[in-house]
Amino acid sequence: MINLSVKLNDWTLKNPVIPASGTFGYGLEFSMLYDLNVLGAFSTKGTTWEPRVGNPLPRIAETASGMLNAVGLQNPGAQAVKSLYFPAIRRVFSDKLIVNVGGHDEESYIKAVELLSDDPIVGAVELNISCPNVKAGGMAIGTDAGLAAGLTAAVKKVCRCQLIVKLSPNVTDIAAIARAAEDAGADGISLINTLLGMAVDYRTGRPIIANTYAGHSGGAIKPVALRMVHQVAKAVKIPVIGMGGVETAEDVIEFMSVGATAVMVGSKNLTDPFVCKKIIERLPSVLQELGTDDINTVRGRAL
C-alpha cells in the first residue's frame, strides 16, 4: 500500500498535491471536470476584504515556457466568498481548503482573515504578501522582513486556523523573510509566487500587458523555485509548501526532495485542467520506481 499522505502540522492531507491560488478559482469550474476530493487540498483565488475588479486589460500573455499575468486580485470580496462560495464549495469538496488572502493595508488583511478563518471549511489561511500586481500591499510587504513580520504577527492574533505566509521570489534573501515570518508566528511558508517580468510586442515596441510589468510563472521558473524552497527549508522549522513550474509527478518529488512538505500546481492548470488529478494518479508509480511506499521518505533528501 502506497502512502501519499502528508502532514501540515496537525492537518493531514491525503496527498501533497494542491492547486495553487489564482489558477483554480474557487474550485467550482474544476468540479465539473473531476472529483475534487482526490486533491490534498486547494488554495482559493486571492480574496480581499472588499471586492476588486482587478487590473485593466490586457493582463495575461503567453511566454515561451510559461505565462505573464497581472490580474490584480480580482475577486468578489471576503463576505461574498464566505456566504456564497464556501457553501457551494462544500457541496463538491468534503475536505478543508486553503483560503488565500490579500490586502492593501494591515486593517484590510486582518478583517478578511478574521472573517474567513472562522469558517470550518478553512484549514489554513495563505497570507499573500507576495502578489506583484497590486499597487499597495502584496509584494511591497513581502520584500521587507520587518513589514512581513509585523503583518504576520497582527494577522496571527485573529487567525483561527493555521497561518501560511506566501513569499515573493523578488528579494535578495528569501531565507531572511521566511525566518522573520516564522518568528512572528507563521505556522508554515509557501513559495514561490511569480517573478516580476515583462512582454513587448516587437511590432509596436510597446508592453503587451496594460500594467507594463506582470508576474511570470510556468516551467521556466522551476529552477529558481527549487533553489528558494531549498534555502527556506534549511532556514525554518515550520512546514514549507513549494511551487513554481510544477507540471509532473516527478516535479512534486523534486520539490519534496528540497524540503517541501506539500506542493502546489499553478499555471499548468490553465493549459491542462486535469493535471493535478494526473499527478496524483502517477505518484504511486514514481514512488515504486524509487523503491519506497511512503512519499514522506523523499522529503529533504537534498538538504
The other form holds:
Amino acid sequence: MINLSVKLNDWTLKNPVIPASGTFGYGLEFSMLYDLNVLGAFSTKGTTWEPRVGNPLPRIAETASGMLNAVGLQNPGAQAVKSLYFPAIRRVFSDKLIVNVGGHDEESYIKAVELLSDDPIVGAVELNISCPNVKAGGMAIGTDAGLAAGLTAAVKKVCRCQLIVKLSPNVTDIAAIARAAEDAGADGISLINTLLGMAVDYRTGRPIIANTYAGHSGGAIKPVALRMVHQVAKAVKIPVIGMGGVETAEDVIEFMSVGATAVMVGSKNLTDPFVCKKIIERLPSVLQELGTDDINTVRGRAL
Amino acid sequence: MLKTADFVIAKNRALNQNVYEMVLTGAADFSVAAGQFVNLSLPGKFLRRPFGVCDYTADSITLLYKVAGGGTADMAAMAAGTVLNVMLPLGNGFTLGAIPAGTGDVLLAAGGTGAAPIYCLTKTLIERGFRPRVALGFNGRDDAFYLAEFRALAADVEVYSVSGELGEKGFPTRALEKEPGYYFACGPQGMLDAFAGTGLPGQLSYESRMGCGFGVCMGCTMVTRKGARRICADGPVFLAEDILL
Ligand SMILES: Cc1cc2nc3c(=O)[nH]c(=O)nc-3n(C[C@H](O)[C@H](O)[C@H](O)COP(=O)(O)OP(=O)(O)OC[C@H]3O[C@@H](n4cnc5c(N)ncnc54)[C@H](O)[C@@H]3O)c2cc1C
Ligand SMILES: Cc1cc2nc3c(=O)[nH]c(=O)nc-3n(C[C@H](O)[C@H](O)[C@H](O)COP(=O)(O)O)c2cc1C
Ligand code: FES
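Same protein, different state: after the form predicted on its own, show the form predicted together with the partner chain.
After this comes the whole thing, all chains and molecules, with the earlier chain placed first.
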C-alpha cells in the first residue's frame, strides 16, 4: 500500500493535491466532471466580506507556457458563500476545504474570517495578502513584513480553524515575510501567488489587459515558485503549501522535495479540468519509480 | 454534459485569404446546439481557443475561423488527420423558445466570423419551420465566405460590405432599416452595441478572452442588468433586454 496522506498540523489530507484558489471556483462546476472526494482538499475562489464584480474586460491573456489574469477577486461575498455555496459543496464533497479570504482593510478581512472560519466545512482559512489585482489590501499587505504580521495577528484572534497565510512572490526577501507571518501566529504558509506581469498588443501598442498589469501563472513561473518555496521551507517550521506551475505528479514531487507538505494546482485546472484527478492517480507510480511507499519521504530532499 | 475528447481533423480548407473551415470528427457521444461553442487545445499554446459551432452531425463539428494570431495561424497549417483535444459543449446556445409566438420576421445578423453560429442557427430555425431573414456583413469582397452555403439553406440572404464591393454598402445593422419582429446577432462589439441600442427584442452572442470557458475562473465577466454574468457559462448568448449599454 502506498501512502499518499500528508498532515497540515492536525489535519490529515488523503493526498497532497489541492486545487488552488481562483482556478476551481467553489468546486461546483468541477463536481459535475469528477468526484471531488478524490482531492486532498480544495481552496475556494478568493472571498471578501462585500460582494465584488471585479475588474473590466479583458482580464485574461496568454503568455509563453502560462497566462495572465486580472480578475480582481470577483465573488458573491462571504455571507452568500456561507449560506448558499457551503451547503451546496457539502452535498458533493465530504472532507473539509480551504476558504481563501481577501479584503481591502483589516476590518473587512476580520469580518470575513470570523464568519467563514466558524463553519465546520472549513479546515483552514487561506489569508490572501498577495492578490496583485486589487487596489487596496492584497499585495500591498503581502509585500510588507510589518503589515503582513499585523494582519496575521489580528485575523488569528478571530480565526476558528487553521490560518494559512498566502504569500506574494513580488518581494525581494520572501523568507522575511514568511517568518513575520509565522511569528504572528500563522499555522501554515502557502505560496506563490501570481507574479506581477503585463502583455502588450504589438499592433496597437496598448496593454491587452484592461487593468494594465496582471498576475502571471502557469508552467512559466515554476522555477521562481520552486526557489521561493525552498527559501520559505528553510525559514519556517510551520507547514508550507507550494504552488506555481504545477501540472504533473512529477511537479508535485519536485515541490515536496523543496519542502512543501502539500501542493496546489492552479491554472492547469482551466485548460485541463481533470488535471488534479490525473495527478492523484499517477502519484503512486511515480513513488514506486522512486522506490518509496510513503509520499512523506520525498519531502525536503532538496533542502 | 461537459467533456474533453480527442477529435480528428477531417477537413481544413481556406474559404478566403483569412478564413478557414475546419471539420472535426470524434467520439459520437456529445451534443451541441446553435450558439454553443467549443474550446480547442492547440499544441504549444497554454490556453484553449474558443470557437462557435457552425454546424454539427452526430459525430462531427464544423468551425469557421479567421486567422487572428498565433494559434489560429497554427490551425490554418494543420493537416487532415491531426488530433485536437476539444472541450464541449460550452455556453448556453440561442434560446429559440424566447421568440414570441407568431413572430413573422426573424432577422439573423452576422458580422465576419459571427457567421459561424448564425449559420447553425439558420439551419436550426429552418428545420423548425421558420423563414428567417439573414444579414451577413463583411469588410469587402475578399473577406466574404459561406455565401453559397447560406443560400443553399434557402434562406433569404442579404449581404453588406463596408467597402460596398459586395451587396449593399454598410454594416449588417442596415438590415434593421426594415424593423424585424425579433433578431439574433453575432459579430464585433460595435455591431452588437448597435443592435442592443435599438431596444428591439432579440439575442446577442458575445466574445471575450477566456481563461477556462466553463465558468470557473471569472475571466470573462460582463455586467448585465441582472448583475455580473460569465460570458462563457451564463452566455455567450444574452437577451437584448438584459444588456447594459
Ligand atoms: C465564445 C467565442 C466564440 C468564438 N467563435 C469564433 C469563431 O467561430 N470563429 C473565429 O474565427 N473566432 C471566434 N472567436 C474568437 C477566437 O477565439 C479568437 O480569434 C482566437 O482565440 C484567437 O487565437 P489566436 O491564437 O489566433 O490569437 P492570439 O491573439 O495569439 O491569442 C492569444 C490569446 O488571446 C485570446 N484571444 C485573442 N483574440 C480573441 C478574441 N477575439 N476573442 C476571444 N479570445 C481571443 C486567444 O484565445 C488566446 O488565449 C470566438 C471567441 C469566443 C470567446
Ligand atoms: C484566474 C486566476 C484567479 C486566481 N484567483 C485567486 C484568488 O482569488 N485568490 C488567491 O489567493 N489566488 C488566486 N490565484 C492565484 C492561484 O491560486 C495561484 O497562486 C497561482 O495561479 C500560481 O499557481 P499556478 O501557476 O498553478 O496557476 C488565481 C489564479 C488565476 C490563474
Ligand atoms: S472564461 Fe473562465 S469563467 Fe468564463
